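Next up: just one chain, as structure tokens, the form predicted on its own.
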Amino acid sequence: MARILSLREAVAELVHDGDTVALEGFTHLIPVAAGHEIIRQGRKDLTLIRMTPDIVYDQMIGAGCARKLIFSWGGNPGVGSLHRFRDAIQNSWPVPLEIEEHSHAGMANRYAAGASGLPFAVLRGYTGTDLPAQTETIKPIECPFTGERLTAVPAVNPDVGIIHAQRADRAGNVQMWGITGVQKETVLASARSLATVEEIVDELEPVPGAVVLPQWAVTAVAEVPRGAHPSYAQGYYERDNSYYQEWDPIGRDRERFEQWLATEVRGAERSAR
């Protein structure tokens, strides 16, 4: 059943040094918040894992987070690119970063195999381009039916899922709308989860479209309002697009992304005691 804690709590019992993590969100409820208590509190040598890992993964693996990446685009969207993410590939700086590239089809049926508890997923994908010669978990598969030559990636089951979204209630029901992505696939495909909430309330009033994550499919809920800024949250607050372009020439410069991350990240955790 889901336990109501604070986000410093939850992070501290849930993300490991060395642990699997995924924070999942497509271009809204993104879980920015975690992604800045887990750079606080000096997790290392993470293996992280997000279709479209953009400045919340930037700064993570600037601050020296991460060991791999496992994705299927990276970018700082309707901006350019993630230079900390770039630094680190080119010139292992803060340490180097082992990469795993995949398809979004390929990423959101890894998800979905993780969820049900099946070792791999089979899709039509990847023909006609060439990572499944770069990417060791990419390999051909014969339909036992058909014949036809199909490709098989595995599953994903992450130690930490970690989402944002809009609600929950006071038993650790949690619930979701407008695009939600793989979150659901997410918290379902990994070991422990993390479900950061705008707020908590008595009752979950039905939401047309909504998807609810029941109390007994989630390890710990927290209250972060805003959690998912500069991301949007639909019903709450708009995408912050300056933030993103703002972004752009901080992570470009070591010593401004240094001073950015003793501010505003762990700047913000001293200011907050």
The other form holds:
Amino acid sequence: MARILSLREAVAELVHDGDTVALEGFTHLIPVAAGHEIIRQGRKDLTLIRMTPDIVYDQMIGAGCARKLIFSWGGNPGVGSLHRFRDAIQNSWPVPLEIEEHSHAGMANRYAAGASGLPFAVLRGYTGTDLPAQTETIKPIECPFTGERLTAVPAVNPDVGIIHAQRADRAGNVQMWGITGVQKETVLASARSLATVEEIVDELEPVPGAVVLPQWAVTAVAEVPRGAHPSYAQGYYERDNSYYQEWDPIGRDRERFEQWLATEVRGAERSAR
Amino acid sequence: MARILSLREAVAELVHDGDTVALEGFTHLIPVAAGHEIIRQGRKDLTLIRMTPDIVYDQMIGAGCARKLIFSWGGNPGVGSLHRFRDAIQNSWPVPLEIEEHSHAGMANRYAAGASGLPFAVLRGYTGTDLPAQTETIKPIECPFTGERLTAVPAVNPDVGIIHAQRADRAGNVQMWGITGVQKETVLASARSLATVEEIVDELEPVPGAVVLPQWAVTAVAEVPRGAHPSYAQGYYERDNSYYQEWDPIGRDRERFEQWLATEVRGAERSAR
Amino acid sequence: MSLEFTSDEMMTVGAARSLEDGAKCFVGIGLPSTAANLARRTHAPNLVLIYESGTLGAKPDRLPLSIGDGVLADTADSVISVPEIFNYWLQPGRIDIGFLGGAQVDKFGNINTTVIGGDYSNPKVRLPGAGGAPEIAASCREVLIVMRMSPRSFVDRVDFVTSLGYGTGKGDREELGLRGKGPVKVITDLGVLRPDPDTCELTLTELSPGSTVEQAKEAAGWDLKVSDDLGTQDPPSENELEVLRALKATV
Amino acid sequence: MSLEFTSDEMMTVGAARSLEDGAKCFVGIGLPSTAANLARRTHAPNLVLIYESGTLGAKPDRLPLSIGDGVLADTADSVISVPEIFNYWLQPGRIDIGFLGGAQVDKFGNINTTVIGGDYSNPKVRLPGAGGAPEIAASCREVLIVMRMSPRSFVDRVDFVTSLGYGTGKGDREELGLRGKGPVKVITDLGVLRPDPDTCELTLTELSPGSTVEQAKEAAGWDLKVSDDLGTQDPPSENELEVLRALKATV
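After the form predicted on its own, can we look at the form predicted in complex with another copy of the chain?
Everything in the complex follows now, all chains and molecules, and the chain you saw is the first one.
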């Protein structure tokens, strides 16, 4: 039941101003092209969720798409800070950015609860840290059998969950392998979902370690070769490490960033097919 | 760190009178040979856990190994009742049997909580049924964010978890594929664990859909070809459906059962290797 | 043309017809599995079969002998763990139809697969227990029940509520916060029962070909009500019978 | 024979030596990953490397560039989901050693990777945040911290407790019900600090070759105590240096 759409159609149809949107991919298979399409279509007031906001979220935040970020680690991995993210938090540029901050364990469990149709998850987490004082979505909970005190976090149920995968078949069954992070949970927790894929094939040959999302659990599939660049797609292309390095000076400077936006995203047609 | 032992050694070392023991395998890969070895070694006062107690638990209960059964569905699939199980509950033969009864969803979550180092799990379960009135390990719990009422069940953490898998390598890494049920959770929830395997190989070639348990998460591995018979081991042998049929008249009759025990288990040496 | 068929065949065909093409169906073994596989081979080629053993989208080329038959894993779109099938797939309400049977069903569609007679700790008959049924009954959008009618199995009130239907009547499910609609149809060898829209009491709405209202009333352990516009099931078509018999021959 | 080496190389070698063969080690990227991979190539061939991206038992043949590098998935015994790595593997205390760094560490081993200066909503410096660290610090049997010493990074009290060390001193972890021991060692460019057995205050127990107590005291933002039997780290061996440099050359 997943419909095969172009990236442009899919984003136009699935992502609306004000939506809660999660783009997931843990280092691997980051749905960067979909993020750029959201910028290109000028979405705003989004609540963006992502465990590890990195370059693509820096770009979306810098482009003014987001009013809130829910996350657990925000940085340019191996390089340094996200300067657009900092500029938004510290100087409200281009728009103010609210944050809701968790740990990875907490976020992973929030997605798992969302995928499970539960309002919350229980974990051993955050104990003794300063996070619960800053984040309302972290609360204590008591075991009804032992009386032990643990931590509860609410489910996340995005309006739209977006992932990138290696392949889909023509019916829209989606297959990904290698590090698959929290992507299954993201799709299952979301009201609507989009999987961009490297290619659409006639048949999904089984692959060791692969996760398959059946077509009836995905709203739309869009074929976007290199859609995870500068991250990587195992079996297709390697991580473009120099892009991460080169992002740093661009992200540091509002003018260079605006220029980058104009030429590389708004003026580009990566979603043409 | 998993040690390669004979089945006899492994059971002698890992399973003690009075232990809580889970043998799991959901229709597929049922660790039947390990159950027979437990009978052969005369273990008693065990608390046996299994989502779907079927023939091997009927045999263990009939042999007097168990004082308690924790389960969610007990029957001879496609054939009928477990007569030794009934005889134990209704007539305390050969010893009284206490029961603790759940649903599959509850048991699966109890294992998952056990594997996660949590004292309990939360689910939408048992609502409106008569089970909570009979089972103390089912309690209501409230979502700290929404106030919604859900159900909590305590973790299970067996003293010993026993599974059957297709293969292990010489280091003790265990690989299974096909329907893998709740076996990973069983091993991870248990203080000690035993995996019987069809064969020990030099290298575990990757298989689509395979679950691998690293050697440091398993206590012992024993090579027991056809160790899941009369259930099946995908890629090795089919389910022996006639065995399930033939069990019915044997299980119905105490004398025939005792004779079966004497010749087929106590007098047999299936664990010789 | 009139074909010969058994009441079990009619029941299976009736159950199969209740499955819309493309529906996601949580299938138990036995008659539900036969019906689902028949539907997939007749009017519902895109029916999605889900078994509690963790097989999503199984497309077995023969009737599986158990909910964990190897043919299910071999032909599934995805094989997942048992905790995942219950937590990620059943619990959130992704499954359209849950197919249940039981030893007893009562006039409000509650099902008993636990104990009959005596009390819980000393029953007259100890049944297998709950399995996946309580959460299937709670979480699937709709539940279909398939059972042969008899006064011992169709009772006024089940001895033990293993899986909730409509509880004590209309409104109970909503009060308990259950998301699924509950049993929308009980398919029997004598015809079809549906919950009365006002009371949720199971009411005879269709007779199987050749059955009578009297037979159905005699086979119910309560005063079975009959719908004002009682219909009759269409008998199995030649194609349905042929496919069903071929399927059964694979076992 | 005396070899030339940098203080960073000493720090990496010191960290690698802290990893016992066969230990299960939760590895972060950067220096911890380099140290773990060095250990696996020297004294600890059976070290089990676990990355939060879900790779269990990775055996990379080059230094991974991120915690989700493809070489980790390619060489792992098993690749699992991110919820599973945290819930089934980290949380129950299966991991022996967690390797952490940070922008600030304080005298009780608490780590800050969230904000520096100002207050939380208007900080002077916004850092990346928690990632996996709070639960690594809580649940691993032991924690190793690797950081270069400076008065800005080794502080009396961190501005924000992202990951708990010993809180405000001995007994805090136990009171909070944490199962792991906490930071047993802080490996720096100037030497090694360990918690005082009585107070849990980080105390200088070893100097790196060529460093002095004065240097270490100056580089600490609190009145750093020095162990009565202060030792000195063995300098990197020829083999350690060779392997380390070959590893770094793979990046």
